[in-house]
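Read the single chain below, which is given as structure tokens and is the form predicted alone.
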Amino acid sequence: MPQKLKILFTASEVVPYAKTGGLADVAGALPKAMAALGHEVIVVMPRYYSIDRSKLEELPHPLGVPMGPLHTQWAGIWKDTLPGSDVPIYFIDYEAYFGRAGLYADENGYSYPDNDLRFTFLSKAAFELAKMLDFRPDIVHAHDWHTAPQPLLRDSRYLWEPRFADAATVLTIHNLQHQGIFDERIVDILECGWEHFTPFELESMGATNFLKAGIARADRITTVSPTYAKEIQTPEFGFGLEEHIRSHADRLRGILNGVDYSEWSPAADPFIPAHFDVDDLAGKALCKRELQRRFGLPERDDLPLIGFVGRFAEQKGIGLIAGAMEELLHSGAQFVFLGTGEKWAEGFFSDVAGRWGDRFACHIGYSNELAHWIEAGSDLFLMPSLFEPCGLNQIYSLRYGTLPIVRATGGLDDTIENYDPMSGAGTGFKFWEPSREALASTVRWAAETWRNAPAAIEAMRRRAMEARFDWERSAKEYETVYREAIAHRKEKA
């Protein structure tokens, strides 16, 4: 029988005490999956102060965590459990690196100055409190450049420590674009010796680099799409770490994200106005219809609905859309957008609501009910990102019958399949140049054969419904890779 593993997992957010982007959704569902799998998991994240303790189970003795020449610090620990399971979930409480608003930056968008402390701290007070549970894990499993140090400092700051000895790691990079770029002084503080400050490892262009750190000791590296880890070896993706990455690809697997169906199911989701599935979407159309009243929208059943839920970020291809707009206007179709982001892209999105009120309405903010109403009410979905390490509410779209309009890139790439008109095919529409004219052109194509082929747009809207990407799948991936990295670790002893 195969050995259970005991797993650290440590990120910066979780689902649902905190979230900015698909980080969150992965590091509150893979714990599960893992633990459904019969493993042993703990998962560790700071105490923002966005999250309430009253509904917390506060541990009665403080976890000190060495910062080198900053002494020990000392932080209060708090627990909870997953929701809709056992798996426990601590909370570094230190109210000077985490007693603020924003999670990485000001609410004016600037990041925080002493990001490299903060997440040195976290990276470390994670390996601090396995030690005070006795937890000797098999896998650290680190997230993106918050906890990228923890595979260098398994094998610098906590070499010797009995409870590591056998422990292996994995990094999963969810987005490269950012990495965690700091003074070279933070040297000092992760404690894992100025042996490791080389372009190899931690040094990039004389500054410290988490993400290339860890990238250069985890034993596996992950992302979170097979399309995004071919993508992230190249100029265009690489963001100046492609050929570091390709020095490490024999340990580099895309694992496609999977989605939590208890939430996002239209059977039985208790926000949007009406339930429906695959074998009766009638209440897809009183979805549409009561989107279009919230939003002030005329209510028409001859025109597409396309909706948009997502950061207001370059990457997302706001760009694009905006460059896009007028031709979008005249597409023959209804736009609903909910998102918050670049300032100049909400003042732009409120300007056309105001000015387009019959074709274009927009919620600036963030709303998990719109949220789900959009993805129920929609006909279309669109999602033209620059890039997508893999995306999430492209798959939501499926199972929502909203058919996607996205660019082929990362995880939209893997997930959908492009219409082809002559043989019924596919469950979305696809472009590939990174142009206004090719996104303009491709939402001109998904509205037409919305209004002349609904036979068509029948067949892919049940199509999407029954396509699944679901947490199990991708944990016994998970799974295959944590047992390789553990063999890894065992050739290097």
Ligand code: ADP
The other form holds:
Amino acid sequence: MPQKLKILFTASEVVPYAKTGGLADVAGALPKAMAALGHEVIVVMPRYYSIDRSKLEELPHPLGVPMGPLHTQWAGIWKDTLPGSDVPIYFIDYEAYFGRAGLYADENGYSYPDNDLRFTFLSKAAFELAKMLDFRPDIVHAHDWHTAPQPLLRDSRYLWEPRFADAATVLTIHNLQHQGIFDERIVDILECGWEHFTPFELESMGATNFLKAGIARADRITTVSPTYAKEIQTPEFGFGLEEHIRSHADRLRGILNGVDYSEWSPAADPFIPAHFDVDDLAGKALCKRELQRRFGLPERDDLPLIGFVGRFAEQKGIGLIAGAMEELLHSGAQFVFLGTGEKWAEGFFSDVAGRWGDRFACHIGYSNELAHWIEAGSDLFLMPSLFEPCGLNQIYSLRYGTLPIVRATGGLDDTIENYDPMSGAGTGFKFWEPSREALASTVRWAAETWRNAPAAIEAMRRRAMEARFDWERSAKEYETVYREAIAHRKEKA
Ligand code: ADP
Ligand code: GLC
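Given the form predicted alone, state the structure of the form predicted together with this ligand.
After this comes the whole thing, all chains and molecules, with the earlier chain placed first.
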């Protein structure tokens, strides 16, 4: 088995080029961490309209991507290196598929009707690019439904391609809720052969399901936390695929995401009003005051300030928060919310801010700067997700000494240790039941602890700030999984 692995890594979003969520953070960081371990990685993503071509290098030849009955479609290819590394990233430029404002949906939140074509195109373009670059991958690493057809393509359309003869496949599931379910017309365009359109692979109640096919075919399947790897085998978290996943569980692993501490560290964060670290928290008090001022909240240092940053999606527990709002507003805390997403939630939180401006403030929108401000200036961080494959914000919060209040699910459960008033242990506050009562009483518990037990809060804060979730550790686990995938492929051959 080669010491140095060649990895073809394809994702639909990558920081700093395009991002709607944590997938982009992972796709921007993991390839660099793999390269730091000595492996050769190339990253492939679409050239969305928002990505400025003037900063990229254009490859001299266009790339032909076979699309079955739609014939070969020709894309431009642009290149860059991931910032702070030598890892090349290639952008697939095909105006008709990617020249739009949104990544997956229009401004009203409606998914593009040709997402099946768009991401079949991306999945295949990566294989074609490897051919063009004379790259012979040991690992083809796909992420979420967008590139989940790759393991199947490897075993069908590209089966006889000598270049991919040794390539093993890995599929990482960042979120099982979105599976890529489409009309069966895509089978011909995938060119995988109708023999794969069965309930064991691509077919799901008469439709095609990209993620299902990826799970069936990948040599290794990973999820982004160990707990989520267990949860998705149950009806509560399986989104209908739990049985399918259980039948492939021998190939499933859970690897916790890392975080990029070069971006998220309070001692060197270029966005925040003052710097601080675990031994000197004066800057944190200043960040709190500035945050209150910016959001028009009373500048009180005797009240706990609770932050929220995230997509306004059911997954994130916004329904629970809305249901508990009355109790939260009377918990003796202040709140700062940042997010966009479901229209009802945007309206609801704006409305609460309008009526209760002395204790609840929100910004509807996407702002990396404000996300940093909230992580730095809040005392507590609210993340009551119904499910959370990993979650990054709670890990950023730890680093900034902003103690998370979380529901004990997925990566939230794996990264946060519950406060124990007897021993003083813990890094945050957890609840289990997905109910408004459980959420409200846990927020009250956290707010009261903050007010009445400052020494316990200080000890937790120190523990939180000293905890580390480095990419290097995760990358080593991926390395093990890659080697397992290669061994599995050899057994099959
Ligand atoms: P998910 O991928 O499910 O959205 P994660 O916690 O893994 O959840 O990652 C979310 C990422 O997106 C974090 O980096 C977070 O800071 C960022 N983010 C989410 N919403 C916003 C927003 N409104 N403004 C700025 N950053 C945001
Ligand atoms: C998904 C999940 C989130 C995870 C992220 C990166 O979007 O919702 O929990 O942190 O992917 O893996």
